[in-house]
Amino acid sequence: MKLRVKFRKFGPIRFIGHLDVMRFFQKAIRRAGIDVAYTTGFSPHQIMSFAAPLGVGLCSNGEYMDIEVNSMESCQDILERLNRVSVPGIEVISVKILPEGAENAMASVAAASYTVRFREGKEPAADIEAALPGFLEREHIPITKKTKKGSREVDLKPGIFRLEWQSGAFFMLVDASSGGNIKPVQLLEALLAECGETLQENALSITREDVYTDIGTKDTPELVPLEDIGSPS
């Protein structure tokens, strides 16, 4: 039976990298006494898959992990067991049973939503709220993206599904798929460049609000949170 676990990551634990989060959950599952399934072979390991790894230093209200169990009492029981053995900064907020044939968390990711604020004293001088409509009306928003193989030009525009400024914060929904992953920093660097400014170092406080999958068609996309794929019982 496959389960999708949604959890928060916040506080000082945000400085813990993805591999350490994975190791934490492996140990937490054992401490919680969950009847998790293991791979076969000479070096068995828990059957586990995470959605898009979160960058170090970012908080999140919507991280996802898929696990496979041999038996269970209920989703609520799994949630409570994991939270009893958790640490400050990691909180499980839902557990769902995945339908037969559902893609794993990593393969399902299509988009992610973020709340982004400027840290005190790091705010730009430009009126970014006034600049935003013109920025979004551009046909192309090219940036130079550095990769392990060098640099290449990428157009951010197709991957911006929502970008709003409200009450001193940006709310954005952007492409997070393996083929077009957009980071909030890249988007705000491009917006500030439009205003003739550069983004200061460590200027942003970023919270990932949720991760989405696309259940629509090629012509009519429909983004829903990964949490919506599954049943609570």
Given for the second form:
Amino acid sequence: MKLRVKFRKFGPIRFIGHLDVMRFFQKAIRRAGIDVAYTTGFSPHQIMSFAAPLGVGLCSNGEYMDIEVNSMESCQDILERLNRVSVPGIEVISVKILPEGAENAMASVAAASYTVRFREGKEPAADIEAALPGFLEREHIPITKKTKKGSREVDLKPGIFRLEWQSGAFFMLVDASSGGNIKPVQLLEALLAECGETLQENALSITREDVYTDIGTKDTPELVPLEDIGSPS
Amino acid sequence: MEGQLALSEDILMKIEKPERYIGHEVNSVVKDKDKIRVRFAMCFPDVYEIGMSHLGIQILYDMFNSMEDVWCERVYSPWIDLDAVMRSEKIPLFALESQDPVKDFDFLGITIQYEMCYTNILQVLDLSQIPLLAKERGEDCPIVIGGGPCVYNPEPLADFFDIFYIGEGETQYRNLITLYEHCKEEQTGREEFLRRAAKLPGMYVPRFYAVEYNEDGTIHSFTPVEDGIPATVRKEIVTDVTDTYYPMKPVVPFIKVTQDRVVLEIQRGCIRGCRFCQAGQLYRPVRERDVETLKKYAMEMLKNTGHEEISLSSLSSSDYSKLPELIDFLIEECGRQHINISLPSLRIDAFSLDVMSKVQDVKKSSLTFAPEAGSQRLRNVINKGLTEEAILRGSALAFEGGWTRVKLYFMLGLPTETEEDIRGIAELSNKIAAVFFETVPKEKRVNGKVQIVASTSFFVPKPFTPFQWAKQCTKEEFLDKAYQTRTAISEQLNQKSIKYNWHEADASVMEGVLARGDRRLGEVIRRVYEKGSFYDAWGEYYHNDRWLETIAECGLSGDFYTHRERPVDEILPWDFIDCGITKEFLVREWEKAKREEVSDNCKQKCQGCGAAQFGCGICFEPKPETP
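Please give the other form, namely the form predicted together with the partner chain, since only the form predicted alone has been shown so far.
All chains and molecules follow, beginning with the one already shown.
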């Protein structure tokens, strides 16, 4: 049986890197006494898939991990068991059963939503709220992306599904697929560049709100949170 | 939740591995500050990943936190990157759990595991904003207390510590804490607390002792400066290692640390009596833990941590009497739960090979032998029981079982070593390769070859060993021996199957100076630190020239401490410590070494070392009838 686990990551735990969060859950699953399935072979490991990796320093209200169990009492029981052995800063908020043949968390990621604030003392001088409509009307938003081999130009525009300014914070829904992932920092850098400013180092406080998959067709995409793929029992 | 951390977002985002500094690990202990009376900061003066791998700290952390009135937290050396930030921004070093400054604690306990961490101790004090010198500390400063193997010669560090705790931590800390609480109530002040502490068993308070030197630099006298201060300090030991503290819920780090597994300590001490080995003498007598208790502990700790691996810890684990029973149990239970067993180095025989083949991938793992010396003559000098016959027999068995890799550990610079002994290293390696070609028929050879890796370290004489009087080699002598080894290996028939590794010699010489040094070296350590040295145990940060130059500046000589055979009647800096084994025994062993005579181990025949005074362990178990 495949389960999709949704969890929050917050507070000091935001400094724990993605690989270490995976290690944390491997150990937590053992502590929780969950009857998890293992791969076969000389060094078996737990069958586990994480959705989009979260950068160090970011909080999240919607992280996902798929696991496979041989048996369980109920989704609620798995949730409670995991939270009992967790640390403040990692909280499981839902456990769902995935339908037969569902894509794993990693493969199914299409988009992610974020709330982004400027840290105190690192707010830009320009009126970004005023600059926003013009920015969004542009046909192309080219940025230079640094890669291992050098740098290349990419267009952010097709990957911006929503970008709003609400009471002192940006809310954004952007492409998070393996081919077109947009980082909130890239988007804010481009917006500030529009205002003739550069983003200060470590200026943003970022919370990922959720991760989405696309259940629509090629012409009419339909983004839904990853947890909606599963059912509660 | 921001603001709970001692370091700002900006700092945490720019340093390497911020996880080292944020606490919050599973099983870390957080207490209500208002409900405790004593705050203890427990420090391992090296980077987090090393410090978190140390069992002793986990035991003491568990012990202190089981006391209702005490909250014990952890502290490690900030890495080089954060160190620079903390200095420039004047951020005081903090404990991980509360993130509160260490300088506000009642105690700062520092475990001293190896000589090359001495400068890191000063780094920790300095970053904590605690005066480096004990005599300059005021009433508000934490009591700085040291423990661990290096306190069996604490003298080079005497200036920096208020107290050294000699021996195993489980026994006297409760009494020390209670004494501290009384002194606080009575408002006796720091000095009076230390005076009373000096009268507790196992406590050495350096300020109450004076050293006088002879003109030749040797010690003339070492005496208490006040009445009532004991002239000798006897080590503390746990007499029943089953009925004592053991951490059922060890802290589980987020990041991968060196020892990322459950560690089960199966026994303390060693029966072997190898003459170079300090641990083998310090932790006498051998005390085994009850096997049923260990099985229970193993399961409990695996459940509480979620670790996917367990390892056994002790000296010479093959000597633990219930080892087969324990390993069989673990193989069965761990197999069911997909838990790996990491085996300690075992004597190679049919039993260990069978066990190894069950828990490791034979093709990927290697056999390990530690003959320590290349010839039987020199192995007799050091009282290392391993014979060439046993090594060759074990190798043959292993090669038949499919192993193709062998690791060999040797020491260079042992007392009485000759060129012939060194050539023995090459010859033994060659013979093992030959055994492979004789044992394994051509068609069965994986990749057609065997891989022997011979490694040598340089011998550093340590206090409380029969070699404590021995002359250590100079750097040039060490390197010459390494070159001789390399040449001898290259002359062997099977030289293509043998790889040779050796260590840098600089640090081994300095380790020797500090290991057998006296109080005058405190000045050297302080100056070297002030010139910018710490993380000396990390090769890339070790500045040998700086040490040499500073020793000279202080009017001392490194050779005085290392390159000199001491007469057995010389007063040694650590003579005031009674580590449980007598000087007479050590002298006897030193003389037997020179005569190339071996001594029986504790299971065969008591050698009268003196450890029986503790009234426990192997000293009171029946010996086989002598034939």
